[in-house]
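Take a look at this single chain, the form predicted on its own, given in structure tokens.
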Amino acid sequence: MSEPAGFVREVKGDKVSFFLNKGTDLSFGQIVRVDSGNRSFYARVVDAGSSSTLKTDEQLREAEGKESFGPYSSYRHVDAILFLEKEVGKIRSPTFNPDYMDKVYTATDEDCSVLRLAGELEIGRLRSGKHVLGPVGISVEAIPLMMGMFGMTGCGKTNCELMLNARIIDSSPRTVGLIFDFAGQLLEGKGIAPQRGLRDHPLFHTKIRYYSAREQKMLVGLYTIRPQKLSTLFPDITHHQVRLAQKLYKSLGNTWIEQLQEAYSINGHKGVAELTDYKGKAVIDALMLKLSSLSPHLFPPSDYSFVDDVVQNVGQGVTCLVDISGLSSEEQYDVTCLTASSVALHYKRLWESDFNAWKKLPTLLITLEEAHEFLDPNMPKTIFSDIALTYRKYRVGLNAVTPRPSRINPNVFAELWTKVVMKTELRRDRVYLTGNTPYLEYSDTEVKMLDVGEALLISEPKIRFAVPIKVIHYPEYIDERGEVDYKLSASKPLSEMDERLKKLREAGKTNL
């Protein structure tokens, strides 16, 4: 049993105020335990203050040196919010509250085990003041319940992304990731010191597939684009434009877009009208404006699509890292939406048509950076909104990563059951986070004060409170993990191989 940190001075509802013993250090968000009879209560520190037993006018006179008073007491009081109760080994939400003079203790490793924070996808350690305690992780079952990572630039989001996806790779084939890297940081770990990225993961060559437009590995052939994919590429497309596209595809086949582009470039809408019995100029012009926006170096006239390769790899437990840095914002949008929809629909169709085959698929987490650009309520609805709202039963999860959580659609934000909240200084974003996330109602100050690499983790239904964590430094994880032993037989010495080749050459000359 550790020494008490203080004792309860007042309790009201779920709020506990206690005096802090001199010499004891606490921090905002720190978890404390209050022992009360045969029960223990767990609470998070949300506020603190200090004062003395002197009246205000007496304090002023003593501060000015006009009069001295004594003896008197100075004290520090701390406010904490209850979130858990333990009684005879049973853990649940609080049914009551502590009593006056009950002892307050800082959390220990034993308390860490009581709180049940060690999910399979370990991303950090429990922070307790200046110390770190046991492991904290997200359960695999939480992936389809959706998640989000929020924090300002430079707070450590990239490191956190790397840690979470590294754990997903380690858990393959039970889990798999589809990662959209907008800044080209995750492969090499740019911005992390010492620099380590997913290419440094021991399973990179067997469990990770890297795609980059710079290496010509990100091509989507025009012949693979069907009319039903147009709503994914162009969320604002109208019903009449889709109907026209379907008629043209039925008439022209896989090369329909190429033929349309050629006909439109020669004779405008009349050239397209000649290929079908549809004569509406406005609809034809609107459809061709969209099709003409498809980048020729990203959508060449061919029947190859890297998206098919992504779908196949994900199904086999191979995490796919799609590096879309260097592309225009329109091209990034096209690649991201088209790839995510194809993979998600693969899971959905298998669930509907071959349930036994679907059960063999790994649980999928789609990591979407700059998520506010795709989930903004003022923009047309994208496939990512559908994934967040309806795809949990298919074991497809979304990780929305963004520095601007206030720009995420409230309906989508409500579906993100796991949240990793890092340092956020913009008040609008802090208010949105704390006002729309259970258990963060009193954490506005704490979110602003978080240091680089620190976070608050909520992962319902297993972690129903905000856990202060120190995210594991990815380079340290790589060093501790070490290389993978593939149990391959040792290669023969070069001298022995040279001798063998020499004998073969001599034997060949003899036969001649």
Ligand SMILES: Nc1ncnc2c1ncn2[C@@H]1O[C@H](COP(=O)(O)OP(=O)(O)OP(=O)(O)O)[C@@H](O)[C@H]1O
Given for the second form:
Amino acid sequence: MSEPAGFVREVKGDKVSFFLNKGTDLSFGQIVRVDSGNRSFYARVVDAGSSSTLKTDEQLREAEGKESFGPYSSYRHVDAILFLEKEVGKIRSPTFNPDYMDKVYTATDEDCSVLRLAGELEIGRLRSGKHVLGPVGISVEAIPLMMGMFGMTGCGKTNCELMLNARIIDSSPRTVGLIFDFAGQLLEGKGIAPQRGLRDHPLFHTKIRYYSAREQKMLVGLYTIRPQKLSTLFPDITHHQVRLAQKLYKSLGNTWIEQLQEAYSINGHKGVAELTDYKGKAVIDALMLKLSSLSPHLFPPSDYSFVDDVVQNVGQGVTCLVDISGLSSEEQYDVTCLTASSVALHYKRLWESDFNAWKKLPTLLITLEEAHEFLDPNMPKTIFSDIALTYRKYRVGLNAVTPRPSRINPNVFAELWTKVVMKTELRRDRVYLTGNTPYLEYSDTEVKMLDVGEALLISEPKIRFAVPIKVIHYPEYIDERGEVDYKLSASKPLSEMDERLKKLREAGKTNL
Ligand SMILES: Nc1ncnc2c1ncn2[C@@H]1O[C@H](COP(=O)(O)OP(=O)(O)OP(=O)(O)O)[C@@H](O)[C@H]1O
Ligand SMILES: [Mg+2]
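Form predicted on its own already given; the form predicted in complex with the ligand follows:
Whole complex next, starting from this chain.
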């Protein structure tokens, strides 16, 4: 049994104040256990202070050396908020609170297992002061309940994404990832030091497929674009424009966009009007403005679309890394929305038409960096808000990664049941995070003070409090994982070899 860190001084509702024993170290956010009769309570440190039993004027006179006061006590007190109660092995939200003078302990490895933090997709370890304890992970069932990773530049978001996706790859074909890489970082791990990326994952050749605009592998044939895809590409398209597009598609077939572009470039709206009985100039011009914005490098006149390849790979548990660096922001938007909607729709269609085939699909997590660009409440709705709000039953999950959480639509934000909150300094974002996330209401200061790679994890319904974690550094994971994967038998520990050498040497001596 470890030494107590302190004892309870006052309890009110879910707030426990305790005196801290001299020489004990605690930090904001740390988890403590309060033993109370046959129950234990778990609480998180939210505030602390120090004081003495002297009055202010006495303290001043003592500090100035004018007078010295008889024996008095100085003390440190800590406030913690209860989040869990354990009684004979049963864990639940607190039904009561601890008592005056109950002893307080810092969390140990044993507490870590009581807290049941070890989901299958392990991304970090429980932080307790300066130490790290047992593993902390997100469960596979939490993927379709949507998630988000938030934190300012350089706090470790990309590393955390790499870690989570590495676990998803390890769990294939139960799980699969679709990753949109805006900065072209994840393949090689650019910006991660030491540099390790998904290419270094031992399953890279079998479980990961890389698509890059630079290698001309990212083409979306114009003939594969049907009118129903237009609202994904152009969220502001009107009902009239879609109707017109459907009419034109019906009469022109797969090459409809190419034919329209040609007719429009020769004869303007009249050229298009000749192909249909619809003559409204405004609607034709508006539709053609959209169709002509489709970039010819990305949308060549052909039947091939890399998106079909992505859909097929995802269905077989092969994680797809879509590197969209180097594209214009409009092209990036088109690629991400088209790919995500095709994959998500594939899940939805199978669910509706062939439930048994759907059951065999891996649970999908779509990782979207720069998520604020797609989930901004002031912009037209995109496929990503649709996924976040309505795709949970199809086992399609979204991981919205952004340094600017306050720019995410609050309705979508509320649906992100797993949140990895990393260091955030901007007040506006902190207020948004703590105000819109259950169990974070007391963590404002803590969120500002987190170090690189440190985070608070909430993953409902399994983890219903903010767990302080240290995210595993992806390069370390890869270096350790690499050794394991060759399936060589482990070499004998050095101490054992030393022992054998010693015996041999001794045997040698006696034989002399
Ligand atoms: N858990 C960790 N342990 C140790 N180092 C880490 C950890 N997480 C990140 N780092 C290091 O911190 C640096 C920044 O990490 P990362 O690129 O993941 O941050 P980011 O939040 O994605 O930044 P940006 O907003 O610029 O994209 C990298 O050098 C990375 O190796
Ligand atoms: Mg990053």
